[in-house]
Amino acid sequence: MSNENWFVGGEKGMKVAFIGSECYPFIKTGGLGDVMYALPRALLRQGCEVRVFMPYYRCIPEKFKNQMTYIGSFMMNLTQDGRTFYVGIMETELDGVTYDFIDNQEFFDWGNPYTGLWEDIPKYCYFSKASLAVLNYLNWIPNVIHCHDWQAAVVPVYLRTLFDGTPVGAARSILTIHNLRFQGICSIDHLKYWTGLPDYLFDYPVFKVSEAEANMFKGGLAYTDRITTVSETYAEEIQTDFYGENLNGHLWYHRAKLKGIVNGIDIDIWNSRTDKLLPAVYSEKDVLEAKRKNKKALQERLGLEVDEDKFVIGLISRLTDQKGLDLINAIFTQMIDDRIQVVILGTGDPRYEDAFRYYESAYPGQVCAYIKYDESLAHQIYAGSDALLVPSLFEPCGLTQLIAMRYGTIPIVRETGGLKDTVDPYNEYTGEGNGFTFDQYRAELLLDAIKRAEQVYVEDRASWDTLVTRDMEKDVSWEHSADLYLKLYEELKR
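Chain-only structure, as in the form predicted alone:
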């Protein structure tokens, strides 16, 4: 088949189908939802035609369901014993991107998107196969099918097996790793039954990981045409024992098709110039005065001592081990002095929730632990803090450090994954860099990074203010990342 015939987008541009388990604003539990929303929009601006496929969950807000149109339905065989299931298609459009929702009450009418792995395996086997069947049903054949995380990992396997020879079989596939820790591991019998795939796929090169277990992500990584992950450093890290989550050997074997592309953020949502949740909006031209106003408002809202000279450190995070909170816990009392205030926003592991509540009571007026999630407060912390803490054990990409820079708040991060790729360490002698970093996962190194940042803030405010302006001028949008993805799509076309 010639390139011209395969490139079915023709003069209209590249056609890309996104398949994933969540997408903002319909359903979002983490960074995957942001990527599924922002990257298609950025590709649309690059001239691509984009459709997004996701489940029609019961918990999608009614205001979005009311905007959807029923497109059609059919029955699809799925399991090893040939059981058939209803596939409905609900569709809507948002800002030029078409969203197709796969409807089946048996799988998606349970409330939350993710329930438990035993139940989720059948759910996402169905969703993966149904998405390809819907593409054929709609006669909308993409150049590239871009799959995301383990929930869509069976798509490339279906594409090259049961859908080979159908119209959608002409497409190429990309599988993006957002977080390798979650892989869709279950018994071989369970996955074999629910996929209906042939026996030969359940050997070690594809799904098999032990005599009894199969891994959905492993199979998808073997069969996809390209593998991407959300930063260049993370692409290297996951080929090592420490970060590879037992798939490092498999990823090293497939390294020729592995590429890291760092995420961006939606600069329309995260825009200090237009953010209606801020007491004072600002650009890099008036950031210094506006941040003082935002700091004062943040201190007043959270019951902290109102003092513009205090060094305010923000932490916006899931409260889990992955986020480096054991390091923070270990040095918290050493970190606190009469010049520092700390603001914590998030929920998670009860031991961290309780620890931060204790620090709030032990340091009144200096520490606020807001143990829930509040969108307006998140925006105000980004704008009112001087620094943002992200000391993660591992961080495939990370968005909070990008948002912080967009708001002129200096990141203090560990050199891992996307944190290493987006934050350059400040050099006090040359003035280069845009944040404060530490390398090894050790509490004393985190403390040193915090104290270095505090020292520059307190003793060399001119250099600090230069950092603030530099970070606000840094391009953290999706445009550069979308351009890299588009080049990858075009390589696949050739």
The other form holds:
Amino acid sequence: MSNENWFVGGEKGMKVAFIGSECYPFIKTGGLGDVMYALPRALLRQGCEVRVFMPYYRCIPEKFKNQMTYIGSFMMNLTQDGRTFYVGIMETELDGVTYDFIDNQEFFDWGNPYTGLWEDIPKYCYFSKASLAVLNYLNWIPNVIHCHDWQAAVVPVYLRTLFDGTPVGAARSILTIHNLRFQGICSIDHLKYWTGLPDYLFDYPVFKVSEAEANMFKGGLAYTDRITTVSETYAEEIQTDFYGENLNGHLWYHRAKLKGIVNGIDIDIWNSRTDKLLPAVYSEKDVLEAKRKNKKALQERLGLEVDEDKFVIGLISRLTDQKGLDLINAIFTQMIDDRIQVVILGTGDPRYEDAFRYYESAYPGQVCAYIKYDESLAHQIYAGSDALLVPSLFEPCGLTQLIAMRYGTIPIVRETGGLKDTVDPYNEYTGEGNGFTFDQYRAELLLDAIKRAEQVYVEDRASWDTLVTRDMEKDVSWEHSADLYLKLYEELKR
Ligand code: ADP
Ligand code: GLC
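For the form predicted in complex with adenosine-5'-diphosphate (ADP) instead of the form predicted alone, what are the coordinates?
To see the whole picture, the full complex is given below, headed by that same chain.
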């Protein structure tokens, strides 16, 4: 038996708690929700026992709430002045993964998960402490507590301080950075009050970032046993000024415990062979014909001119600066010619929503700006488009390019973070690669990449079709990366 096999076999029984602010299918605003769903399932297949902790938000659909069981409740002290708060536990199970929802109406009855930092900071201090208290209450002591983004970043600090002498204190922690732009920064007094943590933590090595301000992510990064990011390139990038969001020095200091592990996608949900949301399902064998049908259905649904020869470019994205939308805006009119159609699905910054609405009205039948969050349309765009744009300013991993490839849709991406790690540039001489890429954050380079893609599509369809089939065959599943996480857990357990 190889070491590899011995290792995986030896991991049966590893207990892991995931703590994070969103998880598909209960609540998802972006890729964090996908990862909180897919990685636990992949770990389960490797023999781990996994529980996921998230808030019991009011906006979780009733159909899920109705399946939950009330497990118990207790009062927990939280703030500096010792105020106590109700902690309720609602539980459900999906395919072997247990989900524990922390219930407190005062914090989670606001509607959306994220409502503004002033409320979000108390909300996630409460959530972080309550998750550890619930682990003790349930007497379910994990080997590893895997925390996600700033909302769970104080967990490692609580673990090594207020919870150190309690049963859950035996666990080790990992903090994964999905997006460093959001850090949970507020006044030192505000964070001190809501965490109830001792004064000595509010100094520069832990929470403090300036005379007046504290940073939740920074404290967690200092206290956690391991830091991961969602791609290898992003792990390097965040140690630089440009990508470091003012924490590059701190991350460089802690680099010995920092590692990049690229995300995968759930290949059961994102499966063109079985996807019930598609007009025509397909494998790599019949992709070309099925894509024509899906494209036609998409054009009909969105009021675009029905023409199977149009080069349909999709964009599925939160509409924020991160996603490189100012580059798209800068070249939009140069990009559009009578062979191209553009489909945009996203919500976010009104500046971008308005710009895309404008292009829709300026190019009727050729551009559709669908300013909504819509899962089913997302599936149809992945399947019905020829190419997908992801020209991000920074991209810790990015899932849309992975989904696109799995659906035989060719990504056009900027070479940053996970985009760089997952999309090999197409080489027109050798035919190798997975997509069209550009390096510097410049609009003319994006335009050039789009035009190169269009040219191959229009003038060399055989090469394009080869690319489509190759991308569909690329392994974008979680299996390899789940194995890397498992190895990390094992290192910690030792
Ligand atoms: P981020 O987490 O930065 O938003 P990712 O690429 O990691 O970016 O993940 C985005 C996820 O959200 C993907 O699953 C994508 O399909 C989905 N998504 C983004 N915008 C929308 C939308 N408007 N409607 C439906 N799904 C969306
Ligand atoms: C973040 C990042 C995105 C990543 C996702 C899941 O939202 O912006 O790049 O794919 O988290 O890790």
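Since the structure is predicted, the reported quantities are computational estimates derived from the model, not experimental observations. Residue numbers count along the first chain shown, from 1. We call the rigid core the largest set of C-alpha positions that still match within 1.5 Å between the two forms.
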Quiz item: Among C59, Y282, G264, K192, which is located at the hinge of the rigid-part motion between the two forms?
Solution: G264
Quiz prompt | Rotational displacement of the smaller rigid part between the two forms, which moves against the larger, in degrees | solution = 9
Practice problem: With the core fitted, just quote the Cα shift at T347 between the two forms, in angstrom to one decimal. | Solution: 2.7
